[in-house]
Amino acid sequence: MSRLVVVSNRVSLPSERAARAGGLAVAIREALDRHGGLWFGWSGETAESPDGHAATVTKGRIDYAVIDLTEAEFEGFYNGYANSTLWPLFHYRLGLVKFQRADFKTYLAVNARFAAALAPLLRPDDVVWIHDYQLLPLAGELRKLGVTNRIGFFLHIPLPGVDTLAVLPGLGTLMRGLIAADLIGFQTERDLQNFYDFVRQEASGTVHADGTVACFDRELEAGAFPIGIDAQGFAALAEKAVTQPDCVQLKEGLGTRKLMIAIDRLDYSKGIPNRFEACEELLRSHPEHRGRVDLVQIASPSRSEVASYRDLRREIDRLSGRVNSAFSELHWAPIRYLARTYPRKSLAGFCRIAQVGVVTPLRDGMNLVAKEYVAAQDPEDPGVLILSRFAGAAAQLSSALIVNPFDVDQCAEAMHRALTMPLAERKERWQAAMAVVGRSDVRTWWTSFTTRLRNADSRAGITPSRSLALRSD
């Protein structure tokens, strides 16, 4: 079988296995372990004068190849364009979008450097799988260098509608680079339809009845491939974790109180301020929960170099202080806000202990925490998942309590309902959710994508060996 080559912004090296296991890293490593392959990307390090060649290391059946960035490249490519322009735009936060032409040029240049370092490592029959918004134009850069391999691209974050996408200067350059792939994958049908809308309305392209796309003098495929988790593995991890020190300490600290758990990366897309306001409204409108429930918010810090993230942290500090000062008692405070990173095993145990999982992002590609919360539950006494309608997971987990995270009153009522839900209803809802999580697991995700990509050249109109001439904007 042809070798799988995975390209992502960051590579989880073998030495980082324990610290970085989870989410995309787990999925990629499993896919590569199965048949062997190459994982290429940024090392996470900066250097004054990178030589442009990839440093390689082999572990088991996986070859790892990484390149360094300069400090200026890191600032322009990662902190600048990727996380100050694309990230807020793709999460519908137009007021936070900052566009600098210099950052855009750096973003394109880094993608070109990725391509230049990767191309010499490719074998003729390799299948290339590119991941996420940091590398939107990479397929096009590879085609410019004469790479004819099958190339797939998967977007892990939401793809906004046409009117939102159109705000972005240089959109045509990015999309022409993206459409150089043979298969483009999205988390949800909504994202896929937004892509089709772009093809029809902005690129004067055609979407055929079978879902194939003709656009920019090229034909390709697109589809929805919702990412999953290792449900059985996470369930076993959670069951064992409850005896670990972190979990024992949390249970002892709760006493007879119920636990609502929220686990996020510290990001404005996660809706943490709205969640704290919902907790405040819960205690105001349902005073019977005062002193009887804790909301534990774990928010691992990220992107502290970006100003909007520093502003978010100050806002969360202010809100948690306001709620706690209004409702705290001598031996109880309603919100425990922990801005730190916990081991995966501890998080699994926290999910199993919690009577309520609160996953209420303002916008999210999928949100695997929702699926992990479901998998972690005790089948005999499961908790209740409160899930934002704007998380990709909501399209699959319809048995959760689906809420609009912008509606504070609705979220507060969902918290009340979850805290008071009878056991029979909790079991029924959990069983329905667990069936979905178990059926659409991480192996199903990567298998379905890579199988379709490997077969892409045999599908009508797909000619991955054809050279692609990108038009200028």
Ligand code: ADQ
Second form
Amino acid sequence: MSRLVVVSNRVSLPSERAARAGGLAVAIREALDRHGGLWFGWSGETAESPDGHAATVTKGRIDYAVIDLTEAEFEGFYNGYANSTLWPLFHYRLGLVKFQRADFKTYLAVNARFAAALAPLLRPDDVVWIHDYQLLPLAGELRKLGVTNRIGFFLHIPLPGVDTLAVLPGLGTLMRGLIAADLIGFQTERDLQNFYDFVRQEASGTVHADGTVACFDRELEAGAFPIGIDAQGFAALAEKAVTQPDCVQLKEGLGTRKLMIAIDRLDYSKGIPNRFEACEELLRSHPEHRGRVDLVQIASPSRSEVASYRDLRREIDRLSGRVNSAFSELHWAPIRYLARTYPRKSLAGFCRIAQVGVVTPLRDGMNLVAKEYVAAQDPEDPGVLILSRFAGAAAQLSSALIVNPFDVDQCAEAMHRALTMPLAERKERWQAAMAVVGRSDVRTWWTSFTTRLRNADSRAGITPSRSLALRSD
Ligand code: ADQ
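Switch from the form predicted on its own to the form predicted together with adenosine-5'-diphosphate-glucose (ADQ) and give that structure.
After this comes the whole thing, all chains and molecules, with the earlier chain placed first.
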């Protein structure tokens, strides 16, 4: 079987402990380990004048190859174009989009540098799997260097509809690079349909009845591959974790009060302010919950070099302060907001203790926390998941209480309903959700993507460098 080469912005090096690396990194290692593999990407370090060659280390059947970025590249590629242009745009936050031509140039140059460092490491029958929005044009850059290997791309975040995509200057350059792949994977059918709409409406391409695409002089495959978690592993972790000191401490601190848990990266896509407002509305409209429920929000700080993330942090501090000062009593405060990262084991235990999981992003590719919350529950006394309709996970977890996170009153009502739901209904909803989380786990995700990629019909022309215009170019 041919070797798998995974390319992602950040490589999780073997020295990074699994507890820190997170579920996705562990799953990618498992995929690479299956037939031997190479994991290529940025080291996470900056250097004054980085070597063009990748530094490599081997552990078991996996080679890791990383390159450093310069400070200016990190700023323009990562903080700039990836996280201040693409991230807000792909999450439908047009008001937060900052576009600077210099950042775009740096983004393209870094993708070209990734390609130049990776190409010499590739063997003729390697299968290359590129991940996420930081590397949208990488397949095209590899093709320019004569790489003819099978290339797949998976987008972890949503793909917005054409009207939103069309806002992006340079969209044609990005999409031509992306469409140089042989298989493009998305989280949901909706993202896939948005891609098809782009192909038809913006690029004058064709979507065939079997879902393959003819566009920019190439033919390629596309599909929805909803990402999952290691459901069995997370369930076992949660069951054991409840005796951990921090879980015991949390439980003792609660006494007879109920717990609503929220766990996120501190990101404006996750809807944390709306969630705090919903909690405020719950306590206002259902005073019977005052002193009887805690909302614990764990938010790991993220991208703090980007101004919109610093603004968000201030906003969350302000809102949690407002709700707490309005409702706290001597022995109780409604919101506990912990801006830090916790080991996976603790998070699993927190999820199991919580009667309600509040997962209400304004927009999310999938949202693994929703699936982790489900997997962590005690089958005999499961909690209730409140889930945003704008998380990719909502397409699968229809037995959750599905809410519109912009509708604060509706979210507050869902909190009330979850806190008062009878056991029989909780069990029924949880069993339906757990069946999906167990069936569509992370191994199913990577196996189905890599199998489809290995079998992808390579009808594609391999040099899509001919400039083919978009309707909007
Ligand atoms: P993220 O935006 O990072 O991922 P998510 O899917 O929720 O969002 O994954 C976060 C992971 O980090 C989860 O496994 C969670 O347990 C962990 N985590 C969150 N907060 C933490 C904390 N405070 N301490 C420790 N761990 C924490 C992107 C996309 C998502 C998509 C994933 C995977 O934005 O939509 O689901 O990739 O494709």
